[in-house]
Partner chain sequence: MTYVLQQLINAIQLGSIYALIALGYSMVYGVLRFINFAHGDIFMVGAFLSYFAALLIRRLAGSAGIPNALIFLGSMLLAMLGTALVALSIEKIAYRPLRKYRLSVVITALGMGVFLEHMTLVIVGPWRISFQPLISEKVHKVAGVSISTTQLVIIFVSILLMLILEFIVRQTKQGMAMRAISYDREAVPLMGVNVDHIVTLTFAIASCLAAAGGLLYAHAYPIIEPYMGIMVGWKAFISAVVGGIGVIRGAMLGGYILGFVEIAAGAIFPSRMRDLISFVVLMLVLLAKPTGIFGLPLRQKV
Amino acid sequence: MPTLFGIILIQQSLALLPGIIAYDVLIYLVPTYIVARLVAPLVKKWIQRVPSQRLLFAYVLALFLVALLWGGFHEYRTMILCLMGINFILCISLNLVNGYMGEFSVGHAGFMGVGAYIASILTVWVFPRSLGHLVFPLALLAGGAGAAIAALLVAIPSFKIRGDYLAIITLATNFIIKNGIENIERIGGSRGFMGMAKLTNVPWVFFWSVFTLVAIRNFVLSPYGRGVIAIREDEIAAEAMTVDTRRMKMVAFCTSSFFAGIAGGLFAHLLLYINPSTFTLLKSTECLVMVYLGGMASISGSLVGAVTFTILLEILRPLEVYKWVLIPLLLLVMLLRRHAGLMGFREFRFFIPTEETEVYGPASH
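Output structure of the single chain, in the form predicted together with its partner chain:
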């Protein structure tokens, strides 16, 4: 049984590659195709019966069922699916600052760490263990709120002036958070923190991914979000058009960190062990790579980037050390070809409101 399309088997021996591909085609592609062809007329009829407002909901439900079925009860595939979702939340939230706002935040993992620690402390020490899944969203929201407060403390000084100073201050913040956690003996210091129950599963991750996607899409399309995009294009002109740039930047930055905190909470309850050295600049760099691989200022780009990057890490695992030699080179080649990432400044059609595409055309750069 090939897990994740047989990647585990490829790691054992490359000679199995043709066999695995044949197996994938036989087991996944051919039956999918046949079933699709057979049910297509039925589905068409069914779609016409569903009112168009509910259609999106139906699609999401179908996607969720597919993910759940494919993940099955296989631990590895569930893990990869969960990581994909978490990476997607991280990627899209960082995209709000780096892509849509045009500022450069480098310390995203720091906020993720704050969220992870707050959420795990809540589920381990504060909430009774028997409640489990009932209070999990509360813990996640608390983690997100903690991360947002940490971000607010950073944002107040750093948005006083313009320029690259956000990069510097977020960088320092990432170090301060990591080193701060290391020095609090009560939560394990540099030994890490454990004892969480395994609460993160595919439904939760799916729910939070969709929630983040909807929230950030609506934020970006709202008048507030237009202000954020205006800041990226020309800050002085935005200010002249009565955009309160400082407040706008703070709102966008705190929103971004809030979702990073939620991703951190999910991450902690997936791996059941967190360590301050997980949330270093290497993790932040990973988030940045996902954002720029997928595409700046694009929700679909974040989706593509997070999924591609997670799968790429798994596929290249047998290369061991060479993996991290190859990934920067791939990134470089891709950036040289498409400087804004795979889907930079473009969206899949269904992420854009229909009125908008008709009146203004797709939101391109």
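Please could you give me the other form, the form predicted on its own, since above is the form predicted together with its partner chain?
If you are looking for partners or other molecules, they are not here, because only the chain is given.
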């Protein structure tokens, strides 16, 4: 992350380049490398003796403490950390449909928009403002539920047939939701909606990110998850093995949209202003880029993709609209080298229970 701010400074003045590189190397990279080399043997022995679930908890706790220490009271850093968490929720939820199930959804931003507006309306018009953080989870859950219901309306006709129709229907749904919100003057129409309190912070985003990770990880490892993966491998063979493919698809799609709605609520209460144009096809494209950058059918890939993409957007922000020329080119080059993304069909060891490793590995290929 210090490199990120160094690159931002370089964009202001190239003359600072040598000094920034020397600063990063001497202050961050060299001390980090020395400490890592010294503690690596001890950490390796400790990891081998600790059960995977406790190891995962230790990683999560360490990550949360690092995030709190790094973010501190710096508003910009807090914003970046929150966007990383929100993008992770979006990425892992879309990966459930596009990666694990093998379908192609391109309207994820529409369901995010539904969650954002429902959560915002509840916290501004319905819930007492004085309750603040106490009712915030209820608003987020309501936003997620609204997005899941919208997804169910899409899923019922979509999964009656096989093929790539889900892509067309979700694309149309994204336009319908965006244009529908624009024409409801009561919630601001095209002017947008505001008045939300700043309820999204690092602890809340971290909590919902971990909650989403655990929920989707357990879903993928459950019998439902096995059924979803079976559909991706061969839908006809899955049906022959008594898998209710239509039901599995609808459950996975609604679960994915539910978490997109949660991400929308967090996003709205971070920026304190939402507009229909925020939830267009461009936002859905961002979700797709994160999924394919990080890797298909991979929780680890979703984490890597969301963090990498968020940092990349900040680095390239001065290029304004031209960054959308450079980012697809970078993605194209990366996919030519790694067809399944950075972590496609692979996981960090601590994301999968030890007893599941041998079973889950072959099932995901």
